[in-house]
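Consider the single chain below, provided in structure tokens and representing the form predicted on its own.
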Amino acid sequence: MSTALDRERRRHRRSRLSLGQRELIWAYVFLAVPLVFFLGIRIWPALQSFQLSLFTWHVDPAQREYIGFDYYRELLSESRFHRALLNTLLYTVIIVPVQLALGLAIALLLQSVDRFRPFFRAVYFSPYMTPAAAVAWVWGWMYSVNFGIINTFLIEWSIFWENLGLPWLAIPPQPFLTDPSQALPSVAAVVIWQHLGFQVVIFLAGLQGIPRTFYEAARIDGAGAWALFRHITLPLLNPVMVFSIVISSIASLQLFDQVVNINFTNQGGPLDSTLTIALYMYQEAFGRFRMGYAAAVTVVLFLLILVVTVVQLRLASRKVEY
């Protein structure tokens, strides 16, 4: 009897809520599900990593010893970490602007053609859909000093020009991944090639969102192609560019798959010239089983990404009104 009475009271209480209030409650309920997932998958492991970086590692948590910030002090004097940090920043400095410029240029070209646009868009986007490990393995073979298709082409190219009596146009075979001065740019070129299609699709979406009336009004006022690009396209693409810069920077700072697989017998080499922070953390955690030290590297990488992202948002974001 009491159960039926309680059910009747709850039904009466629900009936006092308006339709808008019930929709609002359900909206918060559905928002809470991904929020709980995010907290459990992202925030909680991050807090666990910070806690782990303050202790020596042992499988039994009861036997771990608190050492404070010793691992962070060790990072400051570790030359391999310094090299990994420098390489990671170099990757970011090379990859982000080149991807941005090429992605925008190709998107503008695709925007100007009417026929076969979906075909070209699919061609450019297909490398992005390919697993990074497979891409790195293929490019590793292409970069091979003795068997790579790139050096084979350079040899044929040199023979062609030497036979024509123009040896100064010949280009000798390159060491690529075996030379510390060429290894990092070679890996960066692979990352740029693979992620270029994503940038093209993002910029195409941004270009299609710009009203045609702005261009038509500017042309009536006598604006040329450069003026249209500078005063209409670039300002109205600013939100897309900010998104592109942030996503590319985060991916570059977390670079791992391509570096590991492109030179599997010398990961991060030669002479640590391609070593990244993510790979350095992996080697310390699963190569030397220094979980606490690797957790400290993870915390530093998290802070680096956070600072770079905030600075980029501050510098690149701006409001445009027409």
Second form
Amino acid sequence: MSTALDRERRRHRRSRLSLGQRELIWAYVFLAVPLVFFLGIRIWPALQSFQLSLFTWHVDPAQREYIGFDYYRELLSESRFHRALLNTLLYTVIIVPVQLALGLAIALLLQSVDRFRPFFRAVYFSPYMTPAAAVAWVWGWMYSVNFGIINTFLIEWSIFWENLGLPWLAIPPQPFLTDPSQALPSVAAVVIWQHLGFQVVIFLAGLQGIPRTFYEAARIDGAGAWALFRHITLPLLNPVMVFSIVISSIASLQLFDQVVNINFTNQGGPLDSTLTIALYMYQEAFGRFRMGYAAAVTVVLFLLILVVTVVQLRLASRKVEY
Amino acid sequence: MIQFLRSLLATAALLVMAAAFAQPVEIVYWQYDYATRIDAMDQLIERFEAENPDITVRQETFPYDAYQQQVAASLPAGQGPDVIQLFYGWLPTWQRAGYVEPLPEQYFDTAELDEVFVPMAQAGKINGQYYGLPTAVRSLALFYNADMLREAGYEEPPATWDEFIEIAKALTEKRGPRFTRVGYGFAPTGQDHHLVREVLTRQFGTPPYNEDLTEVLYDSPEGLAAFEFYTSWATEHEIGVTSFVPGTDGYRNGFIQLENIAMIIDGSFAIGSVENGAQFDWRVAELPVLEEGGVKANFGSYWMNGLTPNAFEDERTLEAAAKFLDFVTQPESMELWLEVVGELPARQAMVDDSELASDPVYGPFIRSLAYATATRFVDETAQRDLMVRAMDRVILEGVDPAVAWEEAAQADQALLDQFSR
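For comparison with the form predicted on its own, would you give the structure of this protein in the form predicted in complex with its partner chain?
Then the entire complex follows, led off by the chain already shown.
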């Protein structure tokens, strides 16, 4: 009896909501599903990893010992971690501006051609769709000192100019990945090449969003090409640039795939010259089973990304005056 | 009514118990992904299940590069294997983190194991307790391309390192600044770090570590001489370069497929790959020595089968897991493993009376077992890295070998200290 009454009451209550309110509720319900997923898969493990970093690691949770911030102290004195940190920043400093400049330049060129634009766009985008492991592997061969196509070219090039009596134009073969001082820029070049297409597409979309009328009006006022770029394109592209910078910075700070795969034999080598924080974390966690310590590394990486992103958003999204 | 219910309950309980006994126990076995190993294990499981109808074994494998990662993530979640194969060098780090448990005394008698297995199996012991047993063991030997050697006028493989250098030099070819063929396939991250740590140091007169693994001993004039000798192959004699052929197994691929590497030092586990891939007259020889009649040394290693905490969940699982572990380390299993995978048996009696000692391919490896040592690592990954670093410092950066060697010894000592603490 009482159940029938309850049902009746509930129906009454529900009918008191307007259609709009009901839609809103459903919207929240649907949004809650990905939110739960996000909280469970991203946020909760992130908090857990902070907890992990305060304990020694053991399969059995009962045997984990609380050690406070010992791992963080160890991190600070660990020279491999310093190296990983420095390298990660170096990667970011190289990759982000070069990718941005090249991406913008290519997008502008593509914007100005009418024929084959989809073709060129596809060509620039294809590396982005190739698995990082495959890219790294092929580049590993191209960089090879003894078999690589790049050095074959350098040798032929040098012979050509020496034969012409211009030996100062010759470039000797380079060690690339086998030289601790060249390895990092070599890997950075691969990452730039691979992600360039993504930047190009983003910039193309941004360029297409700028109304033609702005350019036409400015041209009538006598503005040159540089003035158009400086005073219309650049400021109106600002939101796209902020997005591009933030995305590529995060990707550079998390760099892992290419580094792991390009130098299979000595990951992060030679002599840690290509080591990144993400790779260092991986090696400590899964090579040496030091989960607590590795968790501390991830916490540092998280903070680093947080700080860099906040600073970038602050700096880059200032109000722009047109 | 109550009477009826009670009898019903009793019947139900009986049925459940009967079902539990009739139900086969399932245990899970993990090893890394390698065609011949999987095949051999499948055959062993089939035999085992025929003998033990109440036990089923499920084999799961993962790519080598992701293996430790899978293990690290699964076991804390209460998932994963009951019986697991691990490289013996990983044992200390795994044991510390609780991924493997000591073999229970009621099923395994330590004194007996000491007796029947080859001495290197003792590297699977911590504090006097075994944590796992090998189905097979491996040693190192020199693989050489006999066609190339003959072409340069050498009928016999090198017996001493001086001969080795001489032959390697004769076979190394350069065009301009680039090597087109090398006499020796350098592999610092492959077997070379073992070669230096365990073989050359002993040949030059010092064991790498003391007995109770608290002290680095290679930090001595003899040890330094061994290291200087190895690096001189690259810096002075130029019989090869590191990363000559790109890739993890570049040195092996160069030897087998590209045929631009005349000699490599590799483990018996490489026999299968060479056999399947090499299209030339390849042969195997024991590792060279310093001088005729000089000290022989070799690096022995193995994958051991251990029990994870999962196996200890209940008595029936433990019994099944222990039975299976025992089964895969029986002589018949070792024979099958040798036949299918090509790895050497791990029981002393089988090594002693083996006809294999005179086999042209297995012979050098079997004979090497007599003087092979399995390095007692405390942290194989870190100890390999510091050795590779020392080599790179000298070969790539031109640092004085004495400086690089001292750095390695200090880093190594720090790891030992950390472990014994």
